[in-house]
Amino acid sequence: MKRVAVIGGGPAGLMAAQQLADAGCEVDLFDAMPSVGRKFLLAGRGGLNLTHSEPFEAFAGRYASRRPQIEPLLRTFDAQALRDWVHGLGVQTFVGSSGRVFPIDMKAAPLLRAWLHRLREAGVRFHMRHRWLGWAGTGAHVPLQFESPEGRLTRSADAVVLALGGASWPRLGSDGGWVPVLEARGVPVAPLRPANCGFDVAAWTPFFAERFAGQPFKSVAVRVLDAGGEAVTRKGEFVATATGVEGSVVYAVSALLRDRIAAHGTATLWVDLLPDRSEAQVLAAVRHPRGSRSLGSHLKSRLGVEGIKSALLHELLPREQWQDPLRIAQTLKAAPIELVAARPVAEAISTAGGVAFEALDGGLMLQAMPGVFVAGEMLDWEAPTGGYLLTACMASGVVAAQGARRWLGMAAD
């Protein structure tokens, strides 16, 4: 029986282990943490978003410049295949109003328990608190080296699947420690960068930072410029932090913001505080006679602008411009927030960068290291939240397992 070592107990590694065990391989799964699936469980705290129900063409388009590399993985294991797999574990799913797909109970823990039960029944052996250190030598097929509670160990395998994650949320196990190990073996790795992340502003006033940190901007639209100078708009909400901004609609454009900061030093997030009203409607409301009311009371009465939205106007408009209805209306429709830095990668939901696809064959095997396969967030890709991250991670686990089976001379579908 062929023995395969899977290193990393996140969704990509677990899926690879399942595929290999179901095909008759002897599978050992190693992870540095005391238990597997820690980031998976964290992602499910607010409701586990498994995937998205939109048509395949739109779904594949979410991977932007990496679509050519990710689409073949999705054609092997797409959103419907993921839902079918979940149903096979006895967990039913539903499609939310946004098109996102969730387990009926919204929780990650029951799904993970069912998955682990299936893996153990298939014979997968779990080795916890085993931190991978690389290989115990420089030749081909040398043993793997681990730091374990029993000290330094070596383990042999006929094939290896690496699924060690990126560098976001390192306390959950993915710390990017594998980068120098692979680079030392001649594997090209793009620098790991934050994705689906928050940003720091040039400066909030102390009053705004202390009074409004943690409060949401609800029902807004944001606009950013892409690398070609074209405007990209998304509607949703985000949150002010003590140093900047974060939240779902910011994450949706975070790659554009991050890359623009890298290219130009800063990026502007234009916020439409009243996306359901036209510029003409907003200007007319601002110009409407207000009698003895203060401007703040007037904007609240006519436009519903209050709280953090009103505070943002005060942040951006000098006192003398509060007498200019046109300037006020323009700011309500396009409030410019200057961003100067992405938050550190350790705080990000996911990471961009990783093992270059050019270093892999179609089965995700490292060309420089035959018999070694790579899956999940270790690969150089990124995607917005909404189920796209999890789907592609699991699809890559399926493809890496199929590649390993072919390498081992076993038939792969």
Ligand SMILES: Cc1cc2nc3c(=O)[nH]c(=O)nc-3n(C[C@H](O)[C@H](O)[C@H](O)COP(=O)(O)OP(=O)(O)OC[C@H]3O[C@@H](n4cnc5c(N)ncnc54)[C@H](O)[C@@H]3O)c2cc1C
Given for the second form:
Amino acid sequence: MKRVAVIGGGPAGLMAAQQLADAGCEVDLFDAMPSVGRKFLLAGRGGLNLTHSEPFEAFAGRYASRRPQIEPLLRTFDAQALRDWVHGLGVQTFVGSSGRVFPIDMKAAPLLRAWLHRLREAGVRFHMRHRWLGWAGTGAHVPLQFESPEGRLTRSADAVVLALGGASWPRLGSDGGWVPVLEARGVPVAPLRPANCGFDVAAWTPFFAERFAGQPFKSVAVRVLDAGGEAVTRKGEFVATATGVEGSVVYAVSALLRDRIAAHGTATLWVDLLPDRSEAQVLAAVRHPRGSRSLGSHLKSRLGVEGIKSALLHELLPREQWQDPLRIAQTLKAAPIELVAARPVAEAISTAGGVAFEALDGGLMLQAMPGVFVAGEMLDWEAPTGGYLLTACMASGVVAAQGARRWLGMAAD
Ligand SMILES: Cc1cc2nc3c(=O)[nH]c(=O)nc-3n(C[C@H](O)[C@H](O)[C@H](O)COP(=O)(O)OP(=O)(O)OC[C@H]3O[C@@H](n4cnc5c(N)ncnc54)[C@H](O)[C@@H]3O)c2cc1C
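Can I have the other form now, the form predicted together with this ligand, not the form predicted on its own?
Up next: the whole complex, starting with the chain shown before.
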């Protein structure tokens, strides 16, 4: 029987382990943490957005410049395959109003429990608290080396699937510690960077930071410039933090903002605080006679601008411009928030960068290390939230397992 070591028990590694065990391999799964699937469980706190129901064409487009590399993975295991797999574990799914797909109870724990039960039944052996350190020596077939509660040990396998995750939320296990190990073996790795992340502003005033950190900007639209200078707009909401901004609509444009900051030092997030009104309508409302009322109560009664939206206006408009209706209307329609840095990858939802696809064959095997396969977020791709992360992680787990089976001389689908 062929022995395969799967290292990393996130969704990518667990999916690879399942495929290999179902195909009759002897599978040992190693993870540095005391239990597997910790980030998967954390994702469950937000409802566990498994995948998305939009048509394949739109879905594949979410991987932007990595579409050519991710699309073949999705053709092997797509959103429907993922839903079928979840149903096969006895968990039903539903499509939310945004097209996102969730388990019916919006929890990750029951799904993970059922999955682990199935893996154990299929014979997968779990080795927790085994931190992979690399290979014990040089050459392609030297044993794997682990730090374990019993001390340092080595294990051999006929094939290896690495599914070690990115570098976000390192306390859940994925800390990017594998980067120097693979680089030392000649594997090209694009620097790990934050994806779906928050940003720091140049400076909120102490008043704004103290009073409004944690408060949401609801029903707004944001606009950013892409690398070619084209405007990209998204509607939604985000939250002010003590040092900047974070939240869903910021995450949606975070790759553009991150890359713009890297190229130019800063990036502007233009916020339309009144996306359902034209600038002319806003200007007319600002200009409307207000009698003895303060400007603040005028904007509140005519435009519903209050709380954090009004505070942002105060942050951005110098005192003298408060007499200028045009400047006020322009700022309400395009409040420029200057961003100076992405928050660290440790705080991000996901990781950009990773093992370069050029280093892999179509079965996700490292060309520099035959018999070693790579899956999940440790590959060099990124995607927005919406279920695209888990779908590609699991699809890559399926493809890496198929690649391993082919390499081991076992028939793969
Ligand atoms: C707050 C939050 C919410 C999220 N919500 C969603 C969501 O709703 N939908 C979605 O699609 N995605 C979501 N994601 C992203 C998703 O969880 C990840 O993309 C996914 O878990 C990555 O899977 P993976 O298997 O590649 O890596 P991981 O899940 O990170 O697993 C990697 C595993 O490798 C182990 N490991 C690392 N290094 C070593 C080592 N040296 N030796 C041994 N083991 C090691 C780790 O302990 C870990 O168990 C969310 C992420 C976060 C942080």
